[in-house]
Every structure is written in C-alpha cells, then in structure tokens.
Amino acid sequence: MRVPVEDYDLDATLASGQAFGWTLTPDGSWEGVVGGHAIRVRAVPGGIEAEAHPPPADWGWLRHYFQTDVRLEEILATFPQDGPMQASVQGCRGLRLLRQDPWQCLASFILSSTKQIVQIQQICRLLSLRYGEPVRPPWATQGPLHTFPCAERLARCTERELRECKMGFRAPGLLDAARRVALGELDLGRLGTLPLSEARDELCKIRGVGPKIANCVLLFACGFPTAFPVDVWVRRAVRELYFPRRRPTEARLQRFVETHFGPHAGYAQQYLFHHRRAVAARNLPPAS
C-alpha cells in the first residue's frame, strides 16, 4: 500500500519521542505493530509505503494512525511567528503527530517517567514480548513481532511480575492504570468527548500520573490539539528561548504555554521538543 502525502518526515515523526514501539531496520524501514497488524513502513517520494500482516481489507486505520489527511501547512500557520518557533519549524519540517491507541499511549508514558527514549523502548519491548501476542510477518528476520499487551492482561499481573520488565518504581502506576481500565473505572474512549481539563483530571487519578503524562495521552491519542506536555526538556527550552534574562515562576510558565502557542499548541510543543533535542545531540562532544 502506498499512502500519498506531502510534507511528511517519517523518520522524524517516529523518532520524536511520541511513540515507543517502532524499530528502524538496516534498510531504512520502520517496523512496529498497530491495531494487531505487524507493519513495515518507509518514506517514498510523495508518500509512505506500507506492508501489513495480516493483510487488511481496508487501510483507513493506517491513515488515521499516521494522520496523513491532516493539512500540515494549515497547522504550521497557526504557530506564533517568533524566532524560536520558526527555527523549530525550519529544523523539523515535516514532523507530524501520530494518533495512537489510548491504552498503549497511556501505559507507555507511565513507563517514560525519568527515562530516556531508548530505555522506554526497551521496557515496552520486554512488556510486549512477555505479555503481548506474537505476529509473524513474512519479512521478519529476528523472530515475531508482538502486540502491546492489553489492559486486561496486565491487570492480572503482580507488581513483581511487572518489575521483571525493568520498569522499577513505575510498576504500581502501570498496574493501577491497567486495573482501572479493565474494571471500567476509566473509559479511555470517552476522554475525547470531555473538556480538556476534565479529561486531564480523569487521567490524573491514576497513581503516578500528573499533568505531563496526562497531556501526552490527550495530545497523542485523544485528539486534544491544545494539550501541551511540559517535561524537563520543554521547560528548559521555553525558559531559555522565551525568558533568557529572567526566571519565570512555574505559574507564569504555565500561563505562557497555555496562551502563546495558539490552537495547535500541542503540535508546537512537539516541534520545540524535537528541535531542541536534535540541537543538543549535535552539540554533544564526540564519544571517546
């Protein structure tokens, strides 16, 4: 299947810290599992080329996941016209937001606390290997891929079993989330129908989930364009880029991010985050 789309940087999108289930292969393709299908995708002129196993009857779910129908130019036009924001746009042109499964997104970001992207990927991979379902695409050379385990499966685990997947102190939070979803106490499908503040409050009832994790889920999985996750990287970037001569209070910083970046503030945040991380990586001293 070839999905036509312009102005789409697939590599930046899948490596930008919004999803953790993708692996870059030596031939430049990306492998992952979406909606129970093993997927291999790669950028081609004018779009994205995809293989899926089992073969789907309809590809609408893949276009929805990659958000290929979104008009990026219209979103970028809503960003503030200041220097830092426009530098991020120029440095990350084609970066997109995915629309992920809410449960996998929630679980992944619970596991992300104080971890770097490669470590989050390792934990998610262990969790899927142990508790997910195998999918064996014909192109797999390193054994089957695995689905991300559903909430009902993880709800039957003990905290000790989850800790064996190297998630440490994050295990109680993941277990609490899984049990709330499995028991119907948290309806992830309903979140998108609520006002942003109410949806965030619902997620923050989960052990270990604060505004940052909640906003990630609401932005990357539930379609809230103004949800603005603020982590260490984003907080540092906003302070250095927009308040270089003074140190704003946390309340002032929060008011700024809620008002400055417009109706697609979450998209703007992702550009700032990815650009800042890329700049920092280029400035690192060479490994000895």
The other form holds:
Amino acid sequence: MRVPVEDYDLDATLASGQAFGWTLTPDGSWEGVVGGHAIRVRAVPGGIEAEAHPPPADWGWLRHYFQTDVRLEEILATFPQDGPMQASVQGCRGLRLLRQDPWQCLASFILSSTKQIVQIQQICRLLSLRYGEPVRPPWATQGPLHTFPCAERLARCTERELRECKMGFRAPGLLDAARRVALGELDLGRLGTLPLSEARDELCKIRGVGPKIANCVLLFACGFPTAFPVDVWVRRAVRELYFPRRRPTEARLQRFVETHFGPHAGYAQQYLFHHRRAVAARNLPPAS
DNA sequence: GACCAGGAAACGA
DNA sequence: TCGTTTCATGGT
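With the form predicted on its own in hand, show me what the form predicted in complex with the DNA looks like.
Every component of the complex follows; first up is the chain already shown.
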C-alpha cells in the first residue's frame, strides 16, 4: 500500500518522542503495531509505503494514525512569524503529529516522567512483551511483535508485576489508570468531545498524571490542537528563545505558551521540542 | 560518582 | 503561591 503525502518526515516523526512503539530496522523501515495490525512503513518519494498484517480490508485507520490528510503547509502558516519559531521549523520541516490510541498514549506518558526517550521505549517494549498479544507478520525475521497491552489486562496485574517492567515509582499510577479505564470510570473516547479544560481535569484525577502528561494525551491522541505539553526541553527552549533576560515564573510561562502560538500551538510545541533537542545533540555529541 | 531524564505530589515557608 | 524534596532506574 502506498499513501501519497507531501511534507512528511517519517523518520523524524516516529523518532520524535511522541510514540514509543516503533523500531527502526537495518533496511531503513519502521516496525510497529497499530490497531492490532503489525505494520512496516518506510518513506518513499511522494509518500509512505506500508505493509500490514493481518491484511486489512481498508486502510483508513492507517491514514488516520499517520494523519496523512493533514496539510502541513496550512498548519505552519498559523505559527507566529518570529525568529525562534521560524528557525525551529527550518530545522525540521516535515515533522508531524500522529493520532495515537488514547489508552496507549496515556499509559506511555505515565511511564515517561523523568525518563529518557530510549528508556520509555524500553519499558513499553517490556510491557508489550509480557502482557500484549503476539502478532507475527510474514516479514518477521526474529520473534513476533506485540500489541500494547490493553487496560483490562494491566488492571489485572499487581504493582509488583508492573515494577518488574522497570517502571519504578510510576507503577501505581499506571495501575490506577488501567483500573479506572477498565472499570469504565474513565471513558477515554469521550474526552475528545469535552472542552479542553474539562478533559484535562478528567485526566488529572489519575495518580501520577499532572498537566504535562494530560496535555500529551490531549494533543497526541484526543485531537486538541492547542494542548501544549511543557517538559524540560520545551521549557528550556521557550526560556532561551523568548525570555533570554530574566527567567519567568512558571505561571507566566504557562500564560505565554497558551496565547503566543496560535490555533495549532501543540504542533508548534513539537517543533520547539525537536529543534531544542537537535541543538543539544549537536553541541554535545555522544561519546564515540 | 555526579548528573540528568518529554513529572507529579507532598511538604514547608 | 512559591521553591524543595522524594520517588526508581538507567544512561552518559
């Protein structure tokens, strides 16, 4: 299957710390699981090439996940026309936001707090291996891929079992989230129909979920284009670029990001995040 | 060994 | 409403 799309940097998007289940294979394609299907995707001229197993009847769910109908040009045009923002866009033209499954996204970001991206990937992989369902596509050379475990399955785990997946103090939070979702106490599918602040309040009832993680879920999975997660990298970027003199209070910084970046502030945030990390990687090259 | 990582919550001032 | 500390684990 070939999905035509312009302005799409697949590699940057899948490696950008918004989804943690993708693996880059030696031949340059990405393997993952979306909607119960094992997927292999690669960037090709003019679009994305995908294989799926089991073979799907239609591919709408894949276009939805990758948001290939979104016109990036129109989104970038809404960004503030200031130097810092334009520089961030120039740094990685084609970076995109995915539309993830809300439960997987919520669980992943509960596991993300004060963890590096590679470690989050490691924990998610371990969880999937132990509690997800195996999917064996015909192209798999090694073992099968695994779905991300559903809330009902994780709700049946003990805290000790979850801690064995290296998540440390985040285990109670994940368990709390899984139980709320499994019991129907929290309807993730409904969040997208609520006003932003109400949806955020719902998520923040979960232990270990504060504004940052809630905003990640609202932006990456629930379709709120102005949700603006502020993590250490984005805070660093915004301070350096927009408050070079004195450092603003947290409340001041919050007000700024909510008003300055326009109707697609969440997208702008992803560019700031990616660009600031790229600068850090350039200034501090990894030890051989 | 010190320091940090896509944070949140409990605490004291 | 501020800043500080603690939580668990692994990488640099």
